[in-house]
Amino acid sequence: MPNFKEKLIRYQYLIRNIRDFFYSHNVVEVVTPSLLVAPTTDVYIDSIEVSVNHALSKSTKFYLHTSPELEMKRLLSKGSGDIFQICQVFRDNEHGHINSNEFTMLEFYRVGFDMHQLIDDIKALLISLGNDDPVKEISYAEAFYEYAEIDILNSDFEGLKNILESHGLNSDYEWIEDIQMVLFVHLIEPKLKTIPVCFIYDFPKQQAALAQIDGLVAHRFEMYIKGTEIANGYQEIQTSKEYRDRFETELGKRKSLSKSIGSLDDDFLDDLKVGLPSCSGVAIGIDRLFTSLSL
């Protein structure tokens, strides 16, 4: 089967290329744990819980990392500087011909980066892989003007609960992040089809995860590549309070959800209390990139 042993050998370069990127830039290649004593509190993602040492009468739950993110944040925030980290992640409840519960992830982070320095990091990686093409970068408020018409940053709950139903949608949301959201995939995401590459930054402050808020928008991008996505990134909170008060927040929503709600990971909070140092972070799903570069 020549064209599988292709795949394997084109797999194989781009792993290799990715690794002598950040090699060139010195940025620290990591191994941080996929065991986890605390669960995702990501709202809309789930962890797998695992038991081991059944047999040895100390049975005792973990659960699988959905991402390295706060393991690689605890190095960061002991002076660890640029690190990267390519590994297997694990998330449950995921279908779909471009979902997995399996699969892998590049994540890297850059210290004294702000989103659009880190932004132009990826570029240069993207052309260091082989890939030249056309790169649009545009704020989600403007893409909503662009492609929908839709003032997306100063609409209330009613007025966009309003346009998902004049477009013969589903508007039965708790939550204006939701529908957000849901707007986003049906009249943006397909316009996106036709754009090389594209960077959407400045997310709506209801969808800021674990980005920094300023003002209506979170420091927070995602890349596309024609209109699927590859990559979501942050220009990182950096205190203990801030991270505890994000999780809770987003624990409560799980709650709301009838979702399984985990402990929060005091460990991380405590190593962070000396603070993370001022940077930005992405996630790369490696599997999709391939896939969209054709390698």
Contents of the next structure:
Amino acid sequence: MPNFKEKLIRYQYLIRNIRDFFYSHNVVEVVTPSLLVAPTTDVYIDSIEVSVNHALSKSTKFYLHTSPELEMKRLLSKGSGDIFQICQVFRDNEHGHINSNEFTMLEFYRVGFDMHQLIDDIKALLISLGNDDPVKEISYAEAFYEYAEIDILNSDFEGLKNILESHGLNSDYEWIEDIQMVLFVHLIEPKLKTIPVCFIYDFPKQQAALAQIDGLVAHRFEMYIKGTEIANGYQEIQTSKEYRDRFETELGKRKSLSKSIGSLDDDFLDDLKVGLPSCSGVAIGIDRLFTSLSL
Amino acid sequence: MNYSTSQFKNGMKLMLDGNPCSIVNNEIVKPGKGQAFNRVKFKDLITGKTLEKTFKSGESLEAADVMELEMQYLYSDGEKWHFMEPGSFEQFDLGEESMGTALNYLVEQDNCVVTLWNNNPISVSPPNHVTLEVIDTDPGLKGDTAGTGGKPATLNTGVVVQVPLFVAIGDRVKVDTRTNEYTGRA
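Pass me the form predicted in complex with the partner chain as well; I've looked at the form predicted on its own already.
Once more the chain from above appears, this time first in line as the rest of the complex follows.
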């Protein structure tokens, strides 16, 4: 089966080229634990629980990491400088032709970079991987103006509900960010299918996740390749208190949806007390990158 | 009966905005930080238009009572087109607005597929290939047998199809009803 072997070798080249890119930029490769004491707090991401050491009568519950983000931020707070990692990550309740319970993630952090510098870094990475397709960069708000004539940042919950109804869509959503997302999926994403590489940046502050907020927007971005979401990145918040607040907000949302709730990762919050250096970081889905770029 | 998004598959017939629709394409979209959605392309079985809707995963839609039955085209009285289901001899009729392009291809006694919604006919699909008779076309050029050129020909249903130059009045020709193209002499 020459095609099968050829594909394995092409994948090997991709991983090798990614490593070469980071090594040549003095970004250090790290490995962090996959077994964590606390599940993710993300409202729409579910950790897979595992139980170990039962036969030793020392039963312990762990959660497979859904991304290496927090463990890598512990390293950053200890002075690691620029770091990257390529690892398997695990998520429950993911199913579809481009979603699965396990996938390969490239996660990296550049100290002193703001969001736009990190986007430039990803563009340089794509070029080093042999992709020289034109790249479009557009803010979340501009994308909504351009493709749907909607003022997404200044529309309130009721206003967005009306827009959903005018498109004949169910408007039974809990939070404004959910409506922003369904409108994005319905009206914007299909338009991105004709664009080779597109960065969408400055998400509405309600979708900040762990990105710095600046007025109505958060310095968060996503990269789409031919309409498929490939990467998600932030200009990172830096203090332990901000992390605790964001985690608690997410846990509150999980609670109101009657989803499983874990404890907060206090060790992480303790480690972060010295603060995260000013940095930006991104997670890139390697399997999707491999398929969509036909590398 | 309702179907949830997890049961959606191509060809499924569902009610949407009061009209029966058929699923053409069903895409699961799960934003990294968001909930899962189904972005679904439908064909409205009454208007024939395609439309796209996005549902949150877990939403459900009512099934449409749609049946596709093989029937024989009997005749037209000018206002209605009459069909018969050969098993039960039950007869159905459709107005011109529901006939669509089937008008161009059906001759009496032909078999076709009639779509029923709540036991009422809503559309007709002609067979993919039909044989029709040429009732008008310009005389062909002598010696042209390769069919490199083409000319319009009016067939016995009234439809006009491009045919090769050698085709003459009275010839029976095969037509692909999906593309309205001549595919050969019968």
